[in-house]
Each structure stands twice: as C-alpha cells, then as structure tokens.
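First, one chain by itself in structure tokens, the form predicted alone.
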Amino acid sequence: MSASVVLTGATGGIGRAIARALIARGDRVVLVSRSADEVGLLARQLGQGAPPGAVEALAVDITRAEGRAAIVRVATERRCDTLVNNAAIPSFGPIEALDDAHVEAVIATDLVAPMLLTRALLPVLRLHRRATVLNVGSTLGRLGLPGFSVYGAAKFGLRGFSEALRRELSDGPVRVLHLAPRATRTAFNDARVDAYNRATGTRSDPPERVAAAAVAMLDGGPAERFLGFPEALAVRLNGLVPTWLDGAFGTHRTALRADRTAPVLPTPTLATTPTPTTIPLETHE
C-alpha cells in the first residue's frame, strides 16, 4: 500500500535519494526545502512519468512557526500518513571556533524543528490506522567524535527524542523510527570534513544506501538502525561503557587540530525569510 509522505530536507543528497526511492515505489511525496528554485526543479524532475499529484513542492523554513504551519496544511489536504524528518545543517570544527549564531542555527534546524514539526503533525498522522515518523539521525548521535560536538549534540538529542516518543506512542497508530547513517558521500560534507575523514580512515556510503535503508524501515523494518561497520559495533560499545573508547580518538584529535586555521563553517542564512510557498507543477501524464 502506498504512503503519503512529508519529506523535509528534500533537496540535500540523502533527501534526493529518499525522494527518488519513495516515488519509485509509488508513494505520494511532499518535498520540503528552504529553496523554492531547488525544490521546484526537483519536483519537476521526479514528476516526469509519475502519476498526477504524486509530487508536490513546498518551499518553507521549518525552523519558523509559519513554515511548520504550512506543512501541516498541505499534509492535511493530502492526508499524509508519513513524516520523514531529514532536514539538517552541518557543523564541524573545534567548539571555540564556532560562533553563537552557528551553534543556535544547528540546534534549531537539526533538533528543535523536527521535534516541533512532529508535534504539530501528530493530529494528522493519528487520523490513519497506521502512520510513521522516521527521524534521520547519525551515528554521531550515539558516538561523539572530536570536531562534531555541536552536530553530535543535536543528533544525540534527536535520537533521545525518537526513543522517548516511540515508547510514548507505542500503544497507538503512529510508529516512530530512527535511522542513523554513517558518513555519506554528499555535498553535506565540505572539503574540510572530507579531509578529516580521509585522515581518520572514516568509511562512507552513497546516499542510495541510506535511502534503501529508510524505505526498508518504512516497510516494517526495525525501529532503530545504525548503518555501517565498524560504526554500528562502536555505537554498541559506546552505549555500554562510553569511557572505554575515549583513548581511541587520538587520530581524530590530531586531524581536527590540523584544521584549526581553517575558516569556520558559515551559518546558513537567507536573504529574506521565505514565505511558505506551494510550487505549482506541470501535470505529467
């Protein structure tokens, strides 16, 4: 049975791969992104050959109340039964190199916005006999690495939110899932992170692998999944005895310190606050 999905962060590398996988299996998808141009183009591309109404583009900022309200309106109209919280912004660098605005933007986008959007959409999701919230986290949400203190904090929080909400809603129709990819080969990682990953021997996956895992979870897979080895094993060990692994990150500290003179990752900004915009699409027969 096909689903009606709200997908945030649709124009990112993982988001695009998930969107393609959902459309390919016959789901109806609302693509959500801050950029009207990017999300409109993606929707037109994905709509080629898809049934009329299968793809809708919505340009909003999920960190703003009016953006989340627009998503709720569209989700209500389309009787959405699935929310995929995928939107995130990156953060990398020594904590003292990150300014206040950057830290606040990461926590607002990667943690607070998914929580508030999930809360807002629960009444819509509860209208269905079966509904799903899938939170796309990170292995860095269970395994803290030097250089990712802020990003990791947001993803640790998202995992905690997923776990608590899963238990809170376990006797109702809404399932709560948490998918934690390891490093993924997308533009989300800039040249500094790529250099860090090479120096530390960090393995990475194509976004299509993450998308396949997401679809498998939506189809009835486990409530939580960490992708990749040895990352999944490290996550388990870290959960049992966190301090055991403290000495294993010397290479990571060295790689981070080698990057101290690099510019701070800029905080994403918009020239103007986007007005929630549903983007009209051509109908493709």
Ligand SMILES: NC(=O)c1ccc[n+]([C@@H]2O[C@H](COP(=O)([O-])OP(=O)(O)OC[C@H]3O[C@@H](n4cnc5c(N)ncnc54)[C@H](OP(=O)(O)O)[C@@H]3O)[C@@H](O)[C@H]2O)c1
Second form
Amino acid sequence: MSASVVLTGATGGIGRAIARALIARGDRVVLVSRSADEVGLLARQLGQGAPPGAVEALAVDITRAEGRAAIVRVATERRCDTLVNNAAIPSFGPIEALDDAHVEAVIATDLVAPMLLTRALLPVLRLHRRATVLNVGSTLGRLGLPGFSVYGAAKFGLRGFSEALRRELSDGPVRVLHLAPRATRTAFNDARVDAYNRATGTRSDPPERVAAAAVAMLDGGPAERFLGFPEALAVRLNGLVPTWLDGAFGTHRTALRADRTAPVLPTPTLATTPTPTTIPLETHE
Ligand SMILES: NC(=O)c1ccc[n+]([C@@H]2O[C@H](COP(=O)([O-])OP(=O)(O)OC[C@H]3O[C@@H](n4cnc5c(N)ncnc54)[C@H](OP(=O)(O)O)[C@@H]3O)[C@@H](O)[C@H]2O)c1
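Can I get the form predicted in complex with the ligand as well, since the one above is the form predicted alone?
Next comes the full complex, this chain leading.
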C-alpha cells in the first residue's frame, strides 16, 4: 500500500534519492527544506509524470516552532502516515575550532528538531492503523571519531531517541526506525571531510544506496540498520568494548591535525576573563 510521507532534507543528496525512490513506488510526498526555490523546483521536477498533488513542496526551517507547525498542518491535510527525519547540517573540526553558535545550531538541527517534529506529528501518525518514523542517523552515532565530536553527539542522541521511542511506542501503530548510513557522496561533506576520508581509508556510498535501504526499512525491514560491512562491525565492537578501540584512531587524529584550514578560536586569557563577583545577601531582621 502506498504511503503519504513527510520527508525533511528533501533537497539534499540523500533526500533527493529517497524522494525519487518513494515517488517511483507511488507514495505521496511532502518535500521539506528551507530553500523555497530549490524545494519548489524539485517538486516540479519530481511531480512530472506523478499523479496530481502527489508531490508537494514546503519551505520551512525545522528548528523553528512555526516551521514545525506548518509541517503538522500540511501533514494533517494530507493524512500523512510516515515521517522521514533526514535533514541535518554537518560539523567537522577540532572542538576548539567550533564556536558556540555552530555547536548550538548542530544540536538544534540534527537532534532537537527531529525530536520536536516527531512529537508534534505523533497525533497525526496515530490516526493510522500503521505509521512510521524513520530517523536518518549515521555510523558516527555509534562510533565516536576525532573531528566529529559535536556531529557525533547529535547522532548518538538521535539513535538513543529512536531506540527509546521504538520501545515506548511498540504496543501502538507507530514503528520507529533508525537508519545509519556511512560516508555518502553528497554536498554534506566538504573538501576537508573528503580529504580526511581519503587519509583514513573511509569508504563511501552513493546516495541511492541509502535510499534503497530506507525504502526497504519502510517496507517492513529491520528497525535499525548500519550501512557498510566494516562500519557495521566497528559499531558493534565499539558498543561492546569502546575503550579497547581508543588506540585505533591515530590516523584519524593525524588527518584532523593535517587540516590547516580549520579556524582555531582564540583562547581567552586570564586578563580578559571577568572576575566572579559575590553579591552580598540581604539580611532581613
Ligand atoms: N552525506 C554523508 O556522508 C552522510 C553520512 C551519514 C549520514 N548522513 C545523514 O544523512 C542525512 C542527509 O544528508 P545529506 O548528505 O543528504 O545532506 P545534504 O545534502 O547537506 O542535505 C541536507 C538537507 O537538509 C536540509 N536542511 C538543513 N537544515 C535544515 C533546516 N533547519 N530546516 C529544514 N531543512 C534543513 C537542507 O536544505 P536547506 O539547506 O535548503 O534547508 C538539505 O535538503 C543527514 O541526516 C545526515 O546527517 C549523511
């Protein structure tokens, strides 16, 4: 039976591949991203040959409450039974090079927004006999790598959210799935990440491979999947004995240090650090 899907991050490399695969099998899809031009153009392209109204574009920011409310409105009108939380922003570099605003934006986009969107859409999904939330995570959500501390924290969080929610909702109509791609050839990875991946021998997949795995999971496949053989093995081992593996990432540290383009934030000196002041308590007789 065909599904009615909300797909975030639809204009990205993996999002486009998932959108194409869903439309090809007859699903109705609401494509979500921030860029109105891009998502509108994509909806027109993918809508050609599809039944009228099968593809809709929605330009919103998922980190904003009004953006998520707009998604809920459209999903309610279209009786959506599937949410694919795929949108994310990348983060790479030594922790000292990542400023506060960047760290907050990554956690807001990659972790907080999918949780809030899932919660907001649950009443719509629960109207169906069978509904699905598919969260797109990452290998780095179960295997911490040098240079990906903040991104990894967001994806570890998304995996934990998926696992707990899957168990919380397991006696109801909503299935919760977690798909963890390994490196994938999209614009998400800039030249610095590509260089790091080359230096560390990290293999990558085409986005179509991720889309095929996503569709197989929506069709009743496993609730969690890590793509790529060495990666799937590494995440299992890491889950069992994480500190045993700590010595295995020298090449990754070298590759991270070789990246001279990372901006390094100035370290505050003692002279510029404000001295804590004590506010005297008022005494009441
Ligand atoms: N590429 C990889 O190597 C790789 C590996 C493992 C996992 N993943 C995961 O796979 C998913 C898709 O990645 P990708 O490679 O396709 O990335 P991508 O090509 O950079 O696409 C990211 C998408 O998210 C959208 N987006 C970002 N922030 C948003 C916001 N605040 N509100 C709404 N939409 C937003 C972007 O559109 P706008 O900018 O127009 O909003 C774009 O459509 C992500 O969850 C990523 O973490 C990727």
